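Single chain ahead, by itself, as structure tokens, in the form predicted alone.
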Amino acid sequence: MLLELSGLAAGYGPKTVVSGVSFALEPGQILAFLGHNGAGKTTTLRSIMGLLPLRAGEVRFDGQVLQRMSVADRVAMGLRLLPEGRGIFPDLSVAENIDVVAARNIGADAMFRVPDVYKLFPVLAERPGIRAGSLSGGQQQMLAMSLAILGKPRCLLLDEPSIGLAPNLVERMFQQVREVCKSHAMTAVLVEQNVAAAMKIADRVIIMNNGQIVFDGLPDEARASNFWHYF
């Protein structure tokens, strides 16, 4: 297993938001991590990334316990977070965004270099000098995805990647996520309100409700169950 959560609990201030969250993912596996707003999905991703301390439980990545590792160490190991609301430098140009992240993350063993992300998202190659904050919402999301995969990512934590995308671009974005994961044995945890689109590319579905897992199974099993009342 590449990513393993065991009894994870986390929260903010005096409030525990998630508790008893456990799952394990293999290399190349795509998890649709679903639930209503406030169910605890983003809190779980932030805990995996080290942005939020655990109150209980354990996170392992490639067999190593992560609790005492910094966010930078986790990034170096191959964990990458695409945060909700995009993770870009809005005052820098497209090329400057990519070059800043590339300088820190691209080594000799990199899977994705600058030409690769421009090939994956050609619209960015057409706008290298444009200020990132002036891009359309969909283009900003493509830039954020590019920054997340530069170097040698092994597990992508994607928080609402379809935000700002026109409906005709959502399927394309998700198919790109699937192709990248399957061709490079990269794991992905996909938090997404566009449930139908997420389930099309997922190998597994977990549904959160009030901070706990209420469903864990295959997409077809989720479709056959009465899971919609959790949204």
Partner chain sequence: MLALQLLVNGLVTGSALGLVAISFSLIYSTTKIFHVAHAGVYTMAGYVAWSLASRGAPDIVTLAVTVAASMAMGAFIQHQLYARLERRRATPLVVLIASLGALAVMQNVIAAIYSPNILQFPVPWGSKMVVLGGVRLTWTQILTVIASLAAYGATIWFFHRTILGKQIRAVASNPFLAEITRLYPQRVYVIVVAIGSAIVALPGILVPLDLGLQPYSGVTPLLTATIAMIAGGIGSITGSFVIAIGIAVLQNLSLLVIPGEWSIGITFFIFVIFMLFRPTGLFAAAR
Given for the second form:
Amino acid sequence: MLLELSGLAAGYGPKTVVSGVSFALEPGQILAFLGHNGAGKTTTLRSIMGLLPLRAGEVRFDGQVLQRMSVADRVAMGLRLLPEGRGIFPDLSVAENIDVVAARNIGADAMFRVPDVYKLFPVLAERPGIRAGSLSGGQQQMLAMSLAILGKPRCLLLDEPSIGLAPNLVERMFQQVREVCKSHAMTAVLVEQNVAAAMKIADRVIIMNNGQIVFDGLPDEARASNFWHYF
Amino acid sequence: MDFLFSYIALAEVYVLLGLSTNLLVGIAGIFSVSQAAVFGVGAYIVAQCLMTETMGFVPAMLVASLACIALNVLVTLPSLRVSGDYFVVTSFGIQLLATAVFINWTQGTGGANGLPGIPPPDLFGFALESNLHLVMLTTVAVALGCLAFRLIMRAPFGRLLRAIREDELAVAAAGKGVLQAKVSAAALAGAFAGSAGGLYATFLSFIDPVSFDLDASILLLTMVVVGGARTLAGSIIGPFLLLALPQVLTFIDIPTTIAASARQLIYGVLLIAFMLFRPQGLAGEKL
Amino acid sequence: MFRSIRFGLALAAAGFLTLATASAETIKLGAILPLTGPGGLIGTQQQKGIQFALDHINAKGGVRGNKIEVVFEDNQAKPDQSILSFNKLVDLQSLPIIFTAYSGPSLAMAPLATRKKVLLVNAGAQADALAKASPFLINTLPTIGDEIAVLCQWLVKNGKKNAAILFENSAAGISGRDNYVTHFKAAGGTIVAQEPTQFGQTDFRPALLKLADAKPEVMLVSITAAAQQMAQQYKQLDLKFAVAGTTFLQDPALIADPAAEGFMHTQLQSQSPPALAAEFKQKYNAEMEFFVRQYYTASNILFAAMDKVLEEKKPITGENVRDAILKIKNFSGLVPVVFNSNTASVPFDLKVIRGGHDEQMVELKAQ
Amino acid sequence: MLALQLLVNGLVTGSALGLVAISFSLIYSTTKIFHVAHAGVYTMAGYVAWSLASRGAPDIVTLAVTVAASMAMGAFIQHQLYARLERRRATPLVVLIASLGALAVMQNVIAAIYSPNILQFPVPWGSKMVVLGGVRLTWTQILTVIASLAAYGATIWFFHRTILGKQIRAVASNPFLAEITRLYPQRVYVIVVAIGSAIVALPGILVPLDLGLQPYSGVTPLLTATIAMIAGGIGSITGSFVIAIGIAVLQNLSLLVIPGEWSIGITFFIFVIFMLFRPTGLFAAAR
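What does the same protein look like in the form predicted in complex with its partner chain, given that the last one was the form predicted alone?
To see the whole picture, the full complex is given below, headed by that same chain.
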């Protein structure tokens, strides 16, 4: 198992937002992590990254317990987060965005180097000097994805990557995510509002409600289930 | 007893100012460093009214309060347009602008020389000359101020102000009048600062720009912070404690060559220590 | 909440407990000086002057066998702290006489002094308002107006008819400016320009340039600090007009600077004999500067007056000591000080700075 | 002639002020901390340099040691004070008050060691005159302009051409993303405060070389620099540099038309009006 959560609980201030969240993912597996707003999806991702302290439970990555590790160490191990809506450095140029992240995250064993991301998203190579904040929504999301995978990612946590994208773009991007995951044995946790698109590429579906898992199964089982009233 | 009375009277003037600052900074979340300027305007107005014998103490206080309400609303207006640190800098600017006016507008303020010989307050033809009478006057004023503060904190208006400080956007989204609430808070703070100014001028019988400069504004802020933000107790403890501090410090034997700086240094250390270890002050809530 | 208030009050109250208790033969005086803050430098000099005089009188056995003690209070040059300190000294310790400095604090305490018949002794501030502030305020130096009147007459008489004024935007600086305007015009001269500088700022170039543009024959200076920097910038800008000022220009750093060559200034006579200056230097590791001498002199004036009061078997009260000062009238210590009123007249000189020294030009007398 | 000399004078004062503005802007735009204690670092630099120069240290050693000492002090404040407060989730108000405390401590430690007297640098070449097209300048003034322009250029180069500079800009632009891409924002904050302190050491030495050294003189330049930063657009190095020079030139030239008493007041008046109508600054990019 690459990523294992057992009985995870987390929250802000006096409020516990999620509790008892447990699941385990193998390398190359794609999980669609669904639920309505405030169900606790982003909170779960943040606590996996170490941005939020755990109230209870445990997170293991590649067999190691993560609790005592810093955010940076988790990133170094291959845990990557694509944060919702703010995955780029808007005041830097496209090339600077990539260079800055590359300088810190590319080691000898890197899977994605600078030329690789330009190859993956050729549109970024067209205007490397343009200020990232002035890119279109789709281009910004591609840049964000590039930053998330530079180096040696092993598990991608994607928080609403389709927000603000045109439907055909979403489709293409999700296909790219699936290809990358399968070809590099990379695990992905995909938090999405665009349920249909997410389920299309997912190997497994978890639905959250009120901070707890209410469904865990295959996409086909999810489609057949009665959990849709949560959306 | 005169010393005790004069200490209490002065401290009570600062309590009024503390309430004003607390209302603005602690409760409404408008971080203003120009309260000493408003305080000064109140003081100069009352001083001029009494010295030119235009009117008696009570109407003069009323005029000063009204003027300071208007002024405080005016100077906090930028906080509606700019937020956080931007407003702090604007507020610094307002304070320095006010100091420039206090020093240079000689006809109105006596300039850097100040205004000596301000007559004592009179109530219904009875001049309050002794410190005991002055203490009674300031105590009544402070009691009224505290009562008003307490009522406001408990009223829906107080809750609205708290909500604005926590999350202004949410309150605005909920359709509550953020603008109106902020303006009312500023107006109230102005009334407190203006009447404190009037009491200060008549109590000292002499005012000059030194009492209303940037350092005074920062001292006010320190009083609220050390006493404790957002609570009535904090607004009372802070001024009493900080006014007593220099008196206490004279007992500490410091070589005279460095005494000049050593005592000021203690203020700095106090500020840092409180922020690091007790940001809620002696009796307040977390800032 | 109430517990916290009580805690605060208890701490505050602890401050009022006075530690020293007077013995029967000790006469206690007070001194309210700016020991901290921007005025701290001058305040501590004044404190040393008083302390130095105290050490001398007590070494001689005090005034008629009574040791003298001075309780120092810090007012940070602020009026409100001065009021607190005044009430503390008068109310808790019943001190009859208090040294004071700085115009603002002295003016703030003057009405209280009148009401409580406590004698205030100012030996540093020169604002005109001090002369009439209170019958219980004694100034051991003339107000700035006396010095300036004589200076202006001398300048106009010696052919400097067009003057520009450089003044500091502070109480002392403005008071000087106002006097220059009044007295220079009265002497028959014309003020062609005036320009302020901010207290604590040392960039005088813009002001100097603007004044130079008005082509004055003399620049009248009323700044209390940074005179050396002003002189250097005057020199750098190659300005040619004469420069004249008051006792404020009697600053060792200025006099030693070649840029100040030819500057004129009035100076209240206040020399310290070499032996005394050396003793002071040995004791405090500092020069016996103007404010040290002023408060040393003022202390000795008080001691002499108290001696007279005790001789007449009267108690030491503010009123008695003041009357004794006015009755004795002529004091000769470091310099002759004459009290025709509450405000003393002291002879002063017109000096010119040459070769790093102050040279005597003429001795002047106030009218 | 007067106008020209005033203009040049303003340019000299402004270029020194420009460096203060750049350094403060770098720190503020990255850490979002209103680092008032920066004025203390500025002052400290002058005193460190004075101590070395008056002991006969070669100029280059004086410069190097002073810059190093400033960097160390800046880094210390960030690491020991601001980072601690950040870990305790202190609000900006708490951090600002702590910074005010740190400023008071630094100024008064300096005053205790060196006395509040004005100190003069024992550097004879500094006051030598040069006449350029009828305008008289000292070597120190010329050096100030050259050093400021060089430091401005170096700063621009560093932040746009080096990977460390880009990383700092990245942290300023999106600290959250920086955290999860291993850019170590907390470490970058220490570095950026150190760099800002190194930059401010230059005017910290050059201004007192020309005008003398005082312990309490850092606040006015810092406030003016802050105004330049806001008017120039937060985060814009060029904006804050140019506006700082503009302010100094205007303050000098304003003497031609208005009495000097009001020049500071008017600067702040214009600023307050500016904040009401265009709070994002002149150079601000559309964000």
